[in-house]
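Only one chain is shown below, in structure tokens, and it's the form predicted alone.
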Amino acid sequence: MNEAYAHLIVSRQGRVGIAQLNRPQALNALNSELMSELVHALQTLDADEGIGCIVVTGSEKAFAAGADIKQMADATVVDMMGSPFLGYWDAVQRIAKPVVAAVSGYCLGGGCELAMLCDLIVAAETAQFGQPEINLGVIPGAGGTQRLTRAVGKSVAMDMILTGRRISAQEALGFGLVSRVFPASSFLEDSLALAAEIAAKAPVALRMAKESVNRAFESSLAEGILFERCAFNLLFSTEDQKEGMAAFVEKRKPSWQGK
């Protein structure tokens, strides 16, 4: 399944698609080439009917240590305004299928922002999260000030962003940034098992569930409830709803068709 990517390894395990960042010499620092490849891979997996869930991961040492500073160091404001670089993060957000960030080691700066773009984050015990851009004379620019605040609250987000402080996997779990922490020895296996559990659910319902939860962060409660109600009702037009409820009544495992 892997195409000729220079900085990415793409594979599949059952109904789980895996996009592994692969710039080990730079701790998976996110340059334009890597982000462009990642967006292409995610869009390809998203369009594949045989894929139900996508995992984005890195190496044992680093999910991604940040954006590639060497690529930005001499940029002007005009350069940055005209660059497609930050738009790659926006493209990740538009992936319809559930995306799991499986984080081991460093998850800093743009790497942390990439992880937060995913639908949930799971972490190895070795994971470290941070937004250290303040140490470079800038601030997070791919959503870090917004998504981190929504994930962990104002005080912790201010602490991390104003000081550049890193937090451990267990701290991130306590703050609500990650959903699960796995042992380092079985981290990837556990992450893929979680993704496989998600991928085994009804495909259309998964998409509606993802859109509904995301709407909670983008609208008022009343608007979110209305969206959820419409999505809930819409699912009663699917074959999977009929199959799922029939399987429950008949005490058997459902067979999803994605229709």
Contents of the next structure:
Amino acid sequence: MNEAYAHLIVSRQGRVGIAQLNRPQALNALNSELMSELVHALQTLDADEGIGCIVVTGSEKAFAAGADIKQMADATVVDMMGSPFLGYWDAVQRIAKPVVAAVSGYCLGGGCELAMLCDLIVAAETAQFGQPEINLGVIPGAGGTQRLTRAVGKSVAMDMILTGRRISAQEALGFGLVSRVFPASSFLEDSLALAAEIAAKAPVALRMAKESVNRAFESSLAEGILFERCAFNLLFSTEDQKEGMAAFVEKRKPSWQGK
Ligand code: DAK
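May I ask for the structure of the form predicted in complex with 4-(N,N-dimethylamino)cinnamoyl-COA now, the form predicted alone having been displayed?
Up next: the whole complex, starting with the chain shown before.
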């Protein structure tokens, strides 16, 4: 499935698709080629009916140390404005299936922004998160000022973005940036087990749940609740709703069809 990728290893474990960033010599710095490959892989997994959940991960040492500084060091404003780079971020956001960022090691700058684009972040206890762009004379440019602020609140976001300091996995857990911290020794296994648990749920309900939670960031409370209600009602047209509720009543495990 992944033979064509230069900077990515794509694999599957049951219903979980795994996209592993693989530019070890640059701590998985996100250059255009890597982002383009990532988008292609995610779209392929998203279209695959056999996949229920996608995990984006890196190496033990780095999820990603940011966008590739060497690639953009000499760029002009016109180069940046014409760059396809941000389009890749938009494409990641449009993936319909749940995407878990499994973060070990450095998760900095654009790496942190990529993780925040995923639906949830789980971390190894060794993970370090940060938005160090201020130290390069710039600011986060792929959503960091917005998504980090929504995730951890204004004061912590300002602290991280104005100082560029890195926070530990435990701090990130306390701030609500990550949902779980796993021991380094079992991190990937634990992350994949979580993804497998999600992947085993009713596919259409998963999609609706993801879409509904994301509405919380894009709409007023009233509009979000209206969206949720419509999505909830719509699920009563699925076979999986009938199966899920019948299975509960009959005291057996449901068998999802994704219909
Ligand atoms: N880019 C390019 N190469 C990187 C890199 C990066 N972000 N991070 C590390 N590397 C490379 C290093 O240059 C080094 O390569 P060689 O010198 O061996 O050739 C190799 O990876 C190993 O790194 P170190 O030798 O530095 O390793 P250490 O363990 O000593 O330090 C570190 C690890 C993560 C603390 C350090 O490498 C570091 O500070 N890295 C930079 C972190 C950073 O500043 N990240 C933010 C980058 S700016 C955009 C929107 C958003 C963005 C861009 C565009 N648009 C709107 C178009 C995002 C911007 C960013 O993310």
